[in-house]
Each structure stands twice: as structure tokens, then as C-alpha cells.
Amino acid sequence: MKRNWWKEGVVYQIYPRSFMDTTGDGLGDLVGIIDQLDYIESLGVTMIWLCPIYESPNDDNGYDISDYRKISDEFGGNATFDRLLKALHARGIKLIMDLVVNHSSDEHYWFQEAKKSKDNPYHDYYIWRGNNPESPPNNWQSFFNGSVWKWNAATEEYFLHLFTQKQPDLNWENPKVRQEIYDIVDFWLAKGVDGLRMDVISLISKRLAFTDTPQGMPFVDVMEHVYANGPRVHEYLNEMHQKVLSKYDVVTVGEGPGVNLEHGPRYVSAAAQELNMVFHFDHLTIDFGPEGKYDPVPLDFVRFKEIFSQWDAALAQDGWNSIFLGNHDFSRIVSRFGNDGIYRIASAKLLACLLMTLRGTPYIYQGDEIGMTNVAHDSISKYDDVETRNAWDAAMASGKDMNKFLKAVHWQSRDNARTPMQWDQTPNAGFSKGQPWIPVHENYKSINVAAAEDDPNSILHFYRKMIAFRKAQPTLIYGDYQDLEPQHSQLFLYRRWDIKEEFLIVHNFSNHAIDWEKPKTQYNLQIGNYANPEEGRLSPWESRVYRLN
């Protein structure tokens, strides 16, 4: 397998508005992230990853650009951001931008002009179709619920958009927006940018017959089969690819809602040159029930295993795999997928081994590192997420039992990943001197960065530890994987290994104690998350990595 910088890398995903603030505005700032570099370089991660930052209304935090090539002044302009890229590089630390182009703000210029007549020469960079303003064209719903067509009536017909209202998707058909996308990455990447995660961009290829989707079909199924991986979707990254992306040495990392084991590994194909990794959903839409995320159905654990062996077997021999449990759109992965109670800390520390021990390029989402939870507002005013409120809405409106749905709120409103930063005990969690955007979590006190510096037993150690354990171990990056005990439905044992090395490794996904032996070859154990492990037994949350001598 072909040796990278970004296969042996750790990126970590900074949510810019939720984590530092040095104005006082309530909201995150670049400067924060230049304060905070100190902590960042002492993670050992090699890159970081920004949220959007561009010029924006800020419909849905961002993923609204209005220009693509203005860092907004609420985060401290592009100047500001000259400052950080550099201040990274001189720790050897690369950038990763996030590129939002299935759609652009409809207060963008290009939309401004686009929606006046049907002859301006912007008009054909949106998707236009029907003519009726009681009926849109066709029966889809948008991701935050409601019909994706919104009446325009100055040309007297419908835009589409697969996100808000206010996020009308481009016309990936007309070369000159392509031109346009390709320019503005062109931009970004001479300026010294270090690559670019591509938000939905398995979205790009629209299914021009706009045929209505079947009554009943899941929204996972409406994702992969009507909205994502359309006809020209890899025409067009092979495209992006050859046009500006070919020129530079960087790393780009497509987000595919609706990508599956089908279409996955063309995404990443090193052959078909599109783009280096997808973050695929599969296993985070495991617990989404028949009526999507607020409808949660327990987590089916053996599935969830199946789902890493399946991709790792996907894409071994011709591509590369994001290993990543949460992000700023996911519940917080030790609420999610660990314990936040009685065995918050030994359940975070077994993530971050997981993370760390995977094939593929691991992402850490701010917050993880110190063990951040998930919160439980009292009420639905004190979130802000659009997807949350619209869904509140739609679940209002069709009668559903209020108390219920509050309770799918806590366990998977993307606000969860969102709260401030926890930096120490003093108010706002050192966050802010101001009234922060959202509401810092009330366990702030407990669990925080200057806590977690002070206790040598921290997670925040932990994860320190692992990534220098898998940075120092090329074959936990590139070696072979096997999963050892596939049908167990709360251990996660599996092996990695190459012509040099082998690595056994074990976690119990479980809150009680487990007998387990260790093979009677000669393994030695290199790392856990407990201090004393005791023999012939896992403790509750238990992980060790073994090395075969």
C-alpha cells in the first residue's frame, strides 16, 4: 500500500463557533484557535479540520456560504486566518478546510442574480423546475423536513434545496458553475491550504427526471438511492480532480450521506482519482428508526462491528478509510457508543483505542479527548440547531407525544456535539467572558481541560498517549485487520498485523466484567485503560492492545 503523510496522520475537528472565544461576542473565534495552539500541538495531531468560517447569514451555522472566498469578520476575517495558517505550519500542523459546494446561501450574488428572470446569466447556476405554485414538482423532503421546492415568483417557478430554504442547491450540470467551484478550490489551495473535507458532496449529481420518491421509503433509503451518488457524481470529482486538485499535494476527504459499500470505493479509488477518503454513515445511522434519527431504535452492536470489518475489507486494496465515531452533525460518541455515567472515563478511553487501532485516517471531534456528554435541555427553546427545530416542528404538527420526542432530542440533536468547549471551571467554562451562542453543559465544572491537565489518569491523557502509541506503529496504520470474534455481542477483538508486527486487540463493550483468556502465544500488553488489568478478566469498558512478540 502506497505510504502518505494523511494515511499516518490524526485530525482533529475543531467546531470554530463553539471553541474559543476572545471578544466576547459569545462566539468562537480564529484568534481562540491561535491561543489554543499550545494545546493542540500537545495531542500530537497532525491536522485540524475547521467547520466553516466563510462569509455567511448563518442559516444552518455556516454550511450557508454567501462568499467562498471571505473568512466571515465574526471570526476574525481573512487576515486573521492568514495569521492561523501560518502559526500552524510553523508547528507542522496542516489545514483542513471545509468546502460547501451542493449549495451555496440563497444570499449569495450568484443567487441574488439567479432568481431575478430566467435570462440573467446566473439563473442557470440553481435547479429550476415546475411552474405551478400549488404544486411542486415532485414529492421529496428536505434533510431538516419539509419539501425541498420553494417557490420563486419572479420567474414564477420552483428552485430545489435539499437542505434549508435558504441553501439552494447549484447546478452541477453547467460547466461554469463547475469552473466557478474549481476556481474558488484553486483559491484556497495556493494560499497554502492543506486540503478540503467536501460537506455532502455525494449530493452533487442531481437525477434530472425528479421522479417522486416511493410512499414510505426510509429517508436512509431516499439518501442512497434518490439524492446521493447520482449519474455524473464521479465525472464530476474526476473532473475537480484533473482541473486543480492534481496540483497540489493535499488531502481531500468527501462527506457521503446516502455512500455505501456499493458505491464507497469508487469514491476513494486511487485508480479513479477523485478523492482520498468519504466519511461513509453506515454506522452512524444504526440506531436512526423507520422514521429517521428521532426515531431511535437501540444500537445493534454485531452490525456495528460488521460495518468497520466491511468497509476495511472494501477498501484494502485500492482506497482509504476515515476512522471516526462523531462530529459536529453526531451525538458525543461516549454517550452515543459508551457509558456517560458510572463509566464515563474507562468508556471514553476504550473509543479513543478504538480510534487509534482501526485502519484508516482517525478523527477526534472536539470535546471527545476530555470525555464531553451529551446534554438534556428542559426545553426545545434552548436549542438552536435549524434540523432540531424543523424536526420539533414536523413532530408537533403530525400529533406525535411531545415528552417522547424531547427525549430522541437529547439522545440525537446535533446541538449535543455543539455546547462550548470546556476549558475549566470558571463561568461559561473559560469558553467566553460573554453570553455564549448556545448554552454551555452544566457538568462543566467536572469535565474540563484544566481538570483533565491535572489528573494523570485523565482521558485527555489517554488519548494523548494512543495517538503517540499509533503514530509510532506503522502497523496499527497500515497493516492488515481481522476481527476475531465477529458474533460476540460485547466484545470487539480483532488483530492487525503485517510482515513485522502483530497487534491483538480487545475491547468489552459492556458495563459488567467478562472472562476472557488471552491466547496462549506469546502477547505482551502495550497499552490499556486500566491500571492494574487483572488476568483471565476484562473490567467493564476494558481495553487492551496486545503486541505478538
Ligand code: ISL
Contents of the next structure:
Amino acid sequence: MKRNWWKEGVVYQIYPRSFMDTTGDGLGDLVGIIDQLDYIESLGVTMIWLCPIYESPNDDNGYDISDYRKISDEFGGNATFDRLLKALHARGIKLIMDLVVNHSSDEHYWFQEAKKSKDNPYHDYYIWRGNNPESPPNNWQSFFNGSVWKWNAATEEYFLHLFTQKQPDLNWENPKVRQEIYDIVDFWLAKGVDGLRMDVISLISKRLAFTDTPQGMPFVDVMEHVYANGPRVHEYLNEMHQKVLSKYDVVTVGEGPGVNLEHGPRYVSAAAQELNMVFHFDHLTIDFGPEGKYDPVPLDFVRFKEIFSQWDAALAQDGWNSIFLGNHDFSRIVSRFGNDGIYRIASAKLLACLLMTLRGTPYIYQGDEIGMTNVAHDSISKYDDVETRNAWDAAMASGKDMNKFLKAVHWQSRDNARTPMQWDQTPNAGFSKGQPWIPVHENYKSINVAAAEDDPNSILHFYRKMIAFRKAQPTLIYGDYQDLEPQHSQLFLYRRWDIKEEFLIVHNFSNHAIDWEKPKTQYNLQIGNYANPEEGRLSPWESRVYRLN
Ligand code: ISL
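Could you switch over to the form predicted together with this ligand, since the one displayed so far is the form predicted on its own?
Next comes the full complex, this chain leading.
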């Protein structure tokens, strides 16, 4: 396995809107990140990934960009960005920017021009079909509900938007569009940015026949087989690599809804020269039911483990994995995969231990390091997210049981991960002196950074310990992986090894103690999440890392 700095590091993902507000406008900003660099550095992370901070009308919180070269004034503008980049580099921390180029904002100059007339030079920057305002070109449904087609009266045709109506999809078939994008990438990399997280990059090549999806096909299958992994995606990514990425020593991670075991390896194969890592969603769509995300089914733990094993095996020889359990689009990890009630502390630590002991680069989402939890608002009016709101409206329109739907929102809404970072006990959790753009979680008085700093047994201190441990063990980074109990319904037990060393890692994913003996006496306990681990027995949500002597 070839060594690389981005394989050996740990990423901290920041959702800038919700991290730290220094102006009192209720929105986080870049000065807020600069002010918290001591904290970020103290975690031991080596890279930060910033969700989009470019100029945007914020129909989808910055994932709708209206100027790719301008940092939004709300966040502090380009000058503040330059300060942040410098300050990070002074501490040896790298910066990964979010690149959103499957679509732009409809307020981007390109689209403003494109929609004017069919012979406008920018018209072909987007995807146009159909000529009957009563009948969209096909039955495709947007990620955020409703048809993917919106009528444009001026040119009497529809444009494609896989996300909101304000996020028209760019036409990657057009070489001019691709060159514009490579120029944008070059602009940021030449500035010194160390990497890119590429939003929904699996969707950039469309299946141009635009054939209807089969009636009743679950959305995860539509993503995988209809929207993602289109015929030219690998060609485009290889071209981007040739034309721009190869000039820099940077890291790339492609967000890949619909990326499966068949296509995943190709995106990250060193030989294919496309990306360094992808985010697949097999483990995060695991509880999507027949009607999708807001029709959740119980989590199948055996399947959950199988997904990690399958992906590890698929990338073992060539390529590299990204290890993450949540982000700004999913529930809080302790609420989803742990227990955010009486075992919140133990289970959040277990998840930290899992993230730091699998093969692949670990990603920590802000707030997970203090065990922040899901919210459960009593009314949809308290939710901000466009995905949640559109799903709600669609459920209403189709006559769903809305009490049941609200429970699904509690479980799945993207806002679970977007509540402001909880810094201390002061009003608004120390996030803002103004009215936060989204409600602060009511549990902030007990769950916050200041309290965690003061408690030597906190989740936060455990994260620091685990991150340091991980970074110091090449075997945990590069070593082989094997699940030793794939069928066990509560234990996750695996081995990581290379020619020099071997680790055995065990996690009890349950609210009950489990009888368990370490298989060899020469396994020595290195780190764990309980103060007094018992012989022959694992406590609820206990994690242990042993080294073979
Ligand atoms: O795969 C998923 C489950 O439905 C999605 O959550 C998927 O990850 C997501 O819709 C794609 O996310 C990215 O692009 C969106 C943006 O809203 C998200 O915040 C971003 O992470 C459109 O740009």
C-alpha cells in the first residue's frame, strides 16, 4: 500500500453556518473558525473540510453557488478566507474545500444568461429537454421531491434539476463547462487549498436518453442505477485529474450517492487517476425503507458490519476508503448508531473508537466529538432544511399519517446535524450573541465543549486520545482488516494487522453486558472506553483495543 499524507491524517468536517458566529447575525462565520483554531488543533485532526462558503442565495445552504470564486460576505469574504488558510497552514492543518459542480445556483451568471434564449452562448451550459408545459420530459423525481424538470417560459423548454429548482444541473457534455470547472478548481488550488470534497460527483454524467424510471422503484435504486455512475463519469474525472489535479499535491474525496461496490473501486483506483476517496452511502441508507429516507426501517447490524467488510475488501489492493458515520446530511451518529440516552457517553466513545480503528481516512463531523444528539421538534415549522420541508409537504399531499411522519423527521432530518455547535452554558450555547439561524438544541447546558473540557472522562478527551492513538499506529492506518464475528448480532470484533503488529478490536453494540473472553492471553489492552474493564465480560457499549504481544 502506497503511503500518503491524506491516508495518515484525520479530517474534521465543519458546517460553517453552525460552528461559531462572531458578528451576532446568527450565522457562523470564518472568523469564528479562526477563533477556534486552538480547539480544532487540540483535537489532533490534520485536515478540515469546510462545507460551502461561496456566494450563494442559500436555497440549499450554500450547495447552490452563484459565484465560485467569491467567498460569501456573510462568512467574511475572500480576505478572511485568506487569513483562515494562512492560520491553518501555520498550524500544519490542511484545508479541504467543498466543490459543488454538478449544479450551480439559478442565480449564477451562467444560468441567468442561459435561460434567456436558445442561442445565448451560455444556453448549452445546462440541460434542456421537452416542449410541452403540461408534460415534463420524464418521470424523474428530485432528491428533494417533485419533478426534476422546471419549465422555462422564455425558451419554451424544461431544464433539469436533480436537487431544488434553484439548483440547475450543469451540462458536463459541453467541453466549455468542463473547462470552466477546471479553471475554478485551479483558482482554489493555486491559492493553496489542499483538497476538494466534490459534491454529488457521481451524478455529473447523465444518461441522455432520459428514460422513465420503473414505477415504484425505490429511490436508493434510482440513485444507483439511473442518476449515478453515468456513462462518462470516469472519463470526466480522469480529464479533471489530467488537466488540473495532477499539477498539485492535493487530496480529493468524491461524494457519491449511488456509488456501489461495482463502480466504487474505479473512482479511487490509483491507476485510473480520478479521485483519492469516495463517500459511499451504503451504511447511511441502510435504514431507508421502501418509500425512502422518511420511511425508516430498523437498522440491520449484521448488514452494517458486512458493508464495512465489503468496502474494505473492494479497496484493499488499489484505492482508499473514507470512514465516516454521519455528516451535515444525516442524523447525529450517537443517536443513530449508538444510544443517546443513558449510554450516550459510552456509545459515543465506542463510535469514536470504531472510526479510528477501521482502514481508511476517518472523518469526524463537528459536534460528534462532544456527543451532540438529534433534535425532536414538535412542529415542522421549527425545521429549516429544504429536504425535510419538501418531504413533509409531499407526505401531506399524499395523505400520509403526519404523526408518524414527524417521528421519521425526528429520526432522519438533516437538521439533526445542523443545530449550532454547543460551546458552553451561556445563552445560545455560546454559538451566537444574536438569534441563531436554527434553534440550538435544548440539551446544550449539559452537552457542551466547556463542560467536556472540565471532565477528564468526557467524550471529547476520549476523541483526542483515540485520534492520537490512531495517528501513531501505522498498522491501524494501513494494516489488513478482518471481521471475526460477522454474524454476531451485537458484537463487532475485528483484527487489524501487518507484518509487524496485530490489533484486536471489540465493540459491544448493545445496552446489555455480554460475556466475552479475549481469544488469546497475549492480547494486551491498549485503550478502551471503560475505566475498569472486566475479565470475561463486556459492559454495554464497551470498546476495547488490544495489541498482540
Ligand atoms: O444520499 C443521500 C440520501 O438521500 C443524500 O443525503 C445525499 O448525500 C445528498 O442528497 C447529496 O448531498 C449533497 O448534495 C446536496 C446537498 O443538499 C447536500 O447537503 C450535499 O451534501 C445538493 O448539493
